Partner chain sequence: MDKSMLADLDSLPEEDKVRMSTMIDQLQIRDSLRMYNSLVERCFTDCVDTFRRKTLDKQEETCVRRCAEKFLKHSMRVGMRFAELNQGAATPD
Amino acid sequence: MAASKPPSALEKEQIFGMAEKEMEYRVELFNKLTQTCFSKCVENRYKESELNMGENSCIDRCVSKYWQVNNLVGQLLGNNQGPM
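Can you give just this one chain, in the form predicted together with its partner chain?
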């Protein structure tokens, strides 16, 4: 592949554009996951500034389950590992 002829200007734009969209997608996935798991796992009275053991294990499981939902929806939409 590295030996093939260099991409044209338009192809380059498309490669950059796709890489940018892909990164935006991952950032948004991470942000939504972070917000959602915070709402589900962290008590919002903020009686202390540390995460307690229950919160920490809830967060780990929440991330794991969110990831599975992401993959499951990706399969339903016709690909194997999420949208890309």
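Take the protein just shown as the form predicted together with its partner chain and give its structure as the form predicted on its own.
Chain alone follows, minus partners and molecules.
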């Protein structure tokens, strides 16, 4: 069995660049999810220091739907992706 050679400097740079893009995407996705669900589920005028049961339920459903749609779009794009 042949031992695999370590990645070259160019390959390391490409791997690092891809990881950096993935991290940027994840942060952007989290920020959009937070902003969307917060503005949808929490009133602008705070009445209590904690989220009430309705706000908690709304945020839970919103986050769940957001992830479902994100995964579905990712799958659809992945299935329709042609050769690069």
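Predicted model, so just to flag it, every value in this text is computed and none were measured. Residue numbers count along the first chain shown, from 1. We call the rigid core whatever largest set of C-alpha positions still superposes within 1.5 Å between the two forms.
- Once the rigid core is overlaid between these two forms, Glu28 does not reach a Cα shift of 2 Å, moving by less than that.
- With both forms fitted on their core, the C-alpha atom of Lys47 sits 2.6 Å from where it sits in the other form; this compares the forms between these two forms.
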